[in-house]
Every structure is written in structure tokens, then in C-alpha cells.
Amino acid sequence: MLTTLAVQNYRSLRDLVLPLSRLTVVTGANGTGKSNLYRALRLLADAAHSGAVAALAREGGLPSTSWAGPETVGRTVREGTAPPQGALRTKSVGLRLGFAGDEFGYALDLGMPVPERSAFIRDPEFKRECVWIGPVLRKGALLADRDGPVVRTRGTDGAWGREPHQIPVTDSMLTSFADPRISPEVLLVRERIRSWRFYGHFRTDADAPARQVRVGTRTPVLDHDGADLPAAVQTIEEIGDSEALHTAIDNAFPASRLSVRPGDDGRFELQFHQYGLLRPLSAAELSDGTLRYLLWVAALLSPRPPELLAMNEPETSLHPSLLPALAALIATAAEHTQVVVVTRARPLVEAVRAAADDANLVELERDFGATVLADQPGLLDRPAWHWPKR
């Protein structure tokens, strides 16, 4: 389980260290940086799929995603007697992402490339990358250490290997150096990150993939667009927690049930049996809110739970009456996987806290443009964290 998430210089996340628990609910007003936190977590996961550089490029590159404010906010600016203004930077520009957990920790530092004859002058480079054991980075806990193109690893005797390894500066060592013979810990960290799942905006318009009738195959993991919803529901019925599935439907829509009708051509059709109706409704007939709730049911009751499941604004298009049922569903999922919920809906926050006594509430706010923890404004109060130095 992850216990700490750290982000530095990503959009409004100038220097954020976030405590995590089995179930963490991140909330705050509009513009406080909730979406940035969700995107930063996704970007961290992209490093395990060789996609961090490409993901940054889609956002405009490192210059566009870096913290846009001054390096320091002086006393006169905070007092309102002087406007914020830029000054000569004393620190290197870099985007840093990392996490620590019960077993391992990982951090990366992306920076601008050394000027050379290349058209790809905005592609960031991996300046540092570290994997360590334990909750906090320290010299004696390092298992793998990457400095530019050079990677060092410890052997089974605890000593550093004699021969350093060379990898491209635009590739993460999680993908270029995950060799079970040389660095089994790096491979283990990579595979755990790759199991993370992210669900943000499910489409529910008339042409949404979830409304279409498709060929069904066993689906223990709902796709990000929900296109395989009927197959995912049927898979939960056959090899998952069918009781939890029925409870989730009944909590939201009393006396209703969900079924899947397989056709002779192999296509699966979702059928929603609602009390008082003479025939079941197909996915094409469901309201946006009903369909979205069913998508969350399939995502959260996956028979193959991930190491981490992140949800971005799951309350979108749901009626407030559905939020307690959604909260109970989230609490059920947190029994088998670590869950991070990013939401702006206070009713959902309260419903999750009522459904799960151990839910960790993290509220964000802005401090001169930077995202900070509302109840932890001082750096001394945040979880212990150390970045690898260049």
C-alpha cells in the first residue's frame, strides 16, 4: 500500500507531499489543484509504460506543465505590499514525482535536455531515478539509483555492482532496466505500478461505447471507456462478488436488478429490470446518471482488483440520492484495493466517511497559486519525504 505521494513543480503542485491510506478522499474547491493531482498520479504511472515523455508532450512539454509562479514568495508579496515578480532562478527546472509505501519507494526527476543538434528540444530527460526499500529515501536504503544515463544496482550481498549500466536518458529505468536477474526490485515496482487503474470521465452520451451492444468475452477489468460493460457485469456474476453486485444495484435502485442477455451472435446486451416496468431497459435507454452508476459498479467490483484504483470526480451526473450507494460501493472496493477518490462534492465526501470509518480526508486549497494541504500548511507538518539530488 502507498503511504505517501509527492509531486514537485507540476502545474499548481509546486511542492506537495500527500499522506495516503487504504481509502483516501481528496477534495477542495474548484481551482485548488484536484485534477492536477489526479493527472500527476497518472503521469507517474506512465513512467512504468514508457509513456511519461509522450504524456508530457501532449500537455505542451515540460515548460507548459511546470510551476508558473515565482521560485520564492517573499514577505512583502504575502503581506500584499508588493506584486509577485520573477527573478533569476537559483535551482534547476525539473518535474519530480514519487511515492513511498509499506515496502518500496520510487522517485523520478525529469529535466530539460542538454542543448544539442536535435529537433526534439522539448523532450525532457530523466535526470535521476531511484528505487529504495522502506518509507523514506536514504542512502543506505537505495536498491537502484539512476543518474542521467547511468544506473547502479545493489547485489544480494548489499554491495553496489561493479559495472554500471547505460540506458537512454529519455527512457525510464522501470522499462529499460527491469531485469529480474539484475534488478528484481525494479521489476517488482514496475509491475505494481502497471496494475494501477484510472477511471475519470465515462461517456454517457447517445453514442457512448457503453450504450452499444458488443461481442462479449470474459472481462475481469472494465475498460477505461466502459465499452465492455455487459461483459464485465457478467464476469462479476460468474467469478466475482455477485452478492456485492446485487447489493450495489438494490442500494441505488430499490427492487431493481441487472442482467445480461447473450445473443446467438455472441453479442451481450445489458438489461436493467426496474420495479414497475413490464420489460427491462437496454443500455441505450438508460439515463446518463443510471448508466454512469452502473459503470462505477463494474469498475469497483472487478474480480481482479488492482494495487491502486484512482477515481476522478465520480459524482459527475449522479443525483445526490445515489451518492450514499456510490460511497458504500467505494468502501467495499477499498477492502480489496487501495482507492483514491478525487471529488468536489461535499455530500460524497460525507457519505464516504460514513461508509468507511478509516477513510482519510485530504482537503486542498490554494496559497498564492500553489496547491497546499488545507490542514497542513507548514512543511514541517507533512509526511517525511526526501527527493534524490541531481
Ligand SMILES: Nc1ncnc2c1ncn2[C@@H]1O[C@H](COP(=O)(O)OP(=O)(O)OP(=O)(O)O)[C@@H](O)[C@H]1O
Second form
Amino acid sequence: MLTTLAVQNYRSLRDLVLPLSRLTVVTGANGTGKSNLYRALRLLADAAHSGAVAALAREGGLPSTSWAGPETVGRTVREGTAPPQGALRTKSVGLRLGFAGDEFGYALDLGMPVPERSAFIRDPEFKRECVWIGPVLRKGALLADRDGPVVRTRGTDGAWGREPHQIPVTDSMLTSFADPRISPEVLLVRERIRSWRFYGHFRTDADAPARQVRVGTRTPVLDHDGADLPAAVQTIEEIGDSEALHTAIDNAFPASRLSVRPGDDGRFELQFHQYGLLRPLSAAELSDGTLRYLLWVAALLSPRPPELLAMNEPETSLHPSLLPALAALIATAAEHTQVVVVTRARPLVEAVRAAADDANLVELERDFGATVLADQPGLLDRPAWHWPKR
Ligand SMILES: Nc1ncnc2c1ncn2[C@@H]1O[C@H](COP(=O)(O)OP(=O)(O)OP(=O)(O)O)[C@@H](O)[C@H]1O
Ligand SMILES: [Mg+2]
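The structure above corresponds to the form predicted alone; please provide the structure of the form predicted in complex with this ligand.
Next comes the full complex, and the chain you just saw is listed first.
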């Protein structure tokens, strides 16, 4: 389980260390940085799929994603007697992302490329990357350590390998240096991160992938766009928690039933039997909210739970009366997987708290533009965190 998520210099997340528990609900007013946090977590996952540099470049590179405020907020600015002012930067511009759990920690530090070397000036470069054992980075706990293009690893005897390895500065060591013989831990960390799942913004318009009829194949993991919804539902029915599936439908739509009809041509069709109707409705006929709820059911009851499941604004287009049912589903999923829910819906926050009394509630607010944790009762202590130095 992840216990800490740390972000430095990503948009409004100037310097944030977030305690995570089995079920964490992140909330806050508009513009407090909830989506930024979700995107930062995604970027961290992209590093394990060799996509972090490209994803950042698409966002405009470090000049665009870096914290746009001053390096420090002086006393006069805090007191309101002077406006925020830019000063000459004393620290190098870099984006840092990391996490730690009971077993391992990982951190990356991306910095500006050297313009003379290439025309791809929006592609940041890896400056440092570390994998360590235990919850906090310490010198003695390092397992793999990257400095620019050079990677050093430590063997099972605790001794550093004598031959440093060279890798491209645009690739994460998680992808370009995951050799099971030299450093099985790097490979392990990569595979753990690769199992993380992100869901948000399911499309429900008329042409949405989830409304199309498709050939069904066993689907223990719902696609991020929900295109394989009927197959995912049928898979839960056959090898997953079918009781939880039916409870989830009944909680939200009493006396209704969900089934899947496999056609002769192999295509699977969703059938939603709604109380009061003479025939079942297909996915194409469902309301946006109903379809979205079914997508969350399939995502959360996956028979192959991931290490971490992050949900962005799951309340979108759901009527408040459906939120307790969604919260119960989230609590069920959190029994098998670590869940992070990012939401601005107070009623969902309350419903999750009612469904899971150990849920960790994190409220974000802004302090001179920077995202900070609001001081609230029950807030877990800020976990210890050290960044690797450049
Ligand atoms: N480079 C940057 N530096 C500082 N702040 C930034 C930067 N880029 C974006 N922001 C700030 O981040 C905020 C947006 O954060 P985000 O989209 O995460 O908000 P949110 O909490 O998801 O809000 P909503 O509830 O409206 O979706 C904006 O207020 C914007 O000012
Ligand atoms: Mg948002």
C-alpha cells in the first residue's frame, strides 16, 4: 500500500506531501488543485510506461507546468503590504514526483533539457531517479540511483555494482533499466506502478464507446473509456463478485436488473431491465447518469483488482440520490485495492465517510496560489519525505 504521495513544482502543487491510506478522498473548492493532483499521479504512472516526458511535452513542457508563483512568499506579501514579485531564481527548475509505501519508495526529478543538444526543447530530461527500500529515502536504503545518464544499483549483498550503466536522459530508469538479474526491485516497482488504474471522464454521448455493441472477450479490467462494458460486466458475473454486482445495481436502481446478451455473432449487448418497462434497455438507450454508474460498477468490481485505483470526479452527471450507492461500491472496492477518489461533491465525501469510517479525508485549499492541505480534524500527520538532491 502507498502511504505517501509527494509532488513538487507541478502547476499549483508547489510542494505537497500527501498521506494516503487504503481509501483516500481528496476534495476542495474549484481551483484548489484536485485535478492537478490526479494528473500528477498519472504522470508518475506514465514514467513506468515511458510516457512521462511526452505527456509533459504535450502539456507545454516544464515552462508551462512549473509552479507559476514566486520561489518564496515574503512576509510583506503575506501581510498584503506588497504584491507578489518575481526574483531571480536561485533553484533549478524541476518537476519532482514520488511515492512511498511500506516496502518501496520511488522518486523522479525532471529538469530542463540542454537546448544546444536538441530541438526538442519541450522534452524535459531525467536528472535524478531513485528506488529505495522502506518508507523514507535514506542513503543506506537506496537500491537504484540514477544521476543523469548514469545508473548505479546495489546488489543483494548491499554493495554498489562497480560498473555504472548508461541510459538515455529522456527515458525513465524504470523502463530503460529494468533488468531482473541486476536490479529485480526496479522491475518490481515498475510492475507495481503499471498495475495502477485511472478512471475519469467516461464519455456518455451518443457516440460514446460504452454505447457501442462490440465482440465480447473475457475482460477482467474495464478499458479506461468503458468500450468493453458488456464484456466486463459478464466477466464479473462469471468469475467475480456477482453478488456485489447485483447489490450495486439494486442499491442504485431498486427492482432493476442488469444482464448481458451474447449475440450469435459474438457481440455482447448490455440489457438493463428497469422496473416498469416491458423490454430491457440497451446501452445506447440508457441515460448518461445510468450509463456512468454502470461504468463505475464495472471498474470498481474488477475481478483483477489493481494495486491502486484513482477516480477523478466520479460524481459527474450522477444525481445526488445515487451517491450513497456509489460510495458503498467504493468502500467495497477498497477492501481489495487502494483507492484515491478526487471529488468536489460534498455529498459524495459524506457518503464515502458513512460507508467507510476509516476513509482518509484530505481537503485541499490554496495559500497564495499554492495547493496546501487544509487543517482539518482527523487529518493524518504529514509523512516524512526527502527528495533526492541534484
Ligand atoms: N503553472 C501553474 N502554476 C501555478 N498554478 C497553476 C499553474 N497551472 C494551473 N494552476 C492553477 O491550478 C488551478 C487549477 O487546479 P485544478 O484544475 O487542479 O483545480 P480543481 O481543484 O480540479 O478545480 P475544479 O473543481 O474546478 O475542477 C487553477 O486555479 C490555476 O490557477
Ligand atoms: Mg478539477
